[in-house]
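Only one chain is given next, in structure tokens, and it is the form predicted on its own.
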Amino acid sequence: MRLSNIKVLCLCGSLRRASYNAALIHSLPHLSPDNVELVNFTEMSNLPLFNPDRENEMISSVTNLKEKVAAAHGLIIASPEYAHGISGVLKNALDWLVSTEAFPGMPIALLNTSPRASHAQEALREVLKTMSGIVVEEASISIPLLGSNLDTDGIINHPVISENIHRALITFNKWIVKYSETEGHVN
């Protein structure tokens, strides 16, 4: 089955209002190929702390997250590094997805807004690998936004940054299409 329209779920690991990661996520629809629909998961702050005893409860934010993952062909994750680790909000969201049948084999692109934030990126790769996600390294990029004072419009209008993001999204799109054709992983 050939994919013509790709649906990608975007997760931001920061709840900060002036987050570079959030600005980056919000810029993606303006920089993506036409056949890619980017869906931003906006309920990160509504997810309760993960508790395996609550996995069978109908928690609307958790149900919504799992449904959006199941409907996606891929994930894009942008998250800050806190104390050399994954942000708590992102780790919590991933914990809710551990038992989700749609997650194994999910193509994932990691966007890093601070090239010096390598510890969290490595920890995130390890968590995603453990969850059987596939980090697409060719589509995972570091964008030097820390200290740039760029907001969403600034990212979109910055010629070098916007081109790098656009190329990464094209690469991710091509990877998802090829993967779906060879592995039959089509949601």
Ligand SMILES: Cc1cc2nc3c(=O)[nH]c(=O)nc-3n(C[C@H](O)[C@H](O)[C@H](O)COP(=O)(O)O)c2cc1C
The other form holds:
Amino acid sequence: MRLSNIKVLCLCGSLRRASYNAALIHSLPHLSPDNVELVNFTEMSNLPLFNPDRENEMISSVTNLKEKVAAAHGLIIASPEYAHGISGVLKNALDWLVSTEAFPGMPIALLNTSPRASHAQEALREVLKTMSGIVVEEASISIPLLGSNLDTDGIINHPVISENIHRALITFNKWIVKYSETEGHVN
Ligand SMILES: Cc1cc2nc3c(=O)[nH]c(=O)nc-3n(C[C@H](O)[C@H](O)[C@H](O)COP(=O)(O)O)c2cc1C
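Same protein, different condition: the form predicted on its own was shown, now please give the form predicted in complex with this ligand.
Full assembly next; the chain just shown is listed first.
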């Protein structure tokens, strides 16, 4: 089956106002191929703390997250490292998705804004592997934003950084198309 319009859901693991990870996610629609629709999940801070006892409750932020994941052909995750671990914000969102049918087999690109933050990236890979997500390594890149003072416009207008992001998005797009053709994994 041919995919003409690819939907990618972006999850940001930082709630900080001047977050580099959020700035990066906001830059993506400006740097992506035309046939990719990037959706930013804006309710990370509204998700309650994960509690398996509440999994069957109608919680609008959780329902919204699950629906957006189900409608996506791929995920992009950008998240900080805190004390050598994954941010609690991101882990909480992923915990709500553990039992979601749509997650296994989901292609995921990891964008890391701090090349020194290797522990969280490693831990995140382990979590995603356990959830049967597929980390697309060719599309997962480190972008040295930490300490750069670049905001969204600065990222879009930086010749090297914007080109690297653009290439990663093209690679992710191609990977998803190829995967959908071989696995029939399309929505
Ligand atoms: C409490 C705390 C702990 C942190 N721990 C680490 C760490 O272990 N390793 C690291 O590389 N950076 C660490 N950092 C730096 C953050 O990862 C960095 O500030 C990052 O830019 C935050 O992401 P954001 O800009 O998207 O908010 C820490 C920052 C805070 C506030």
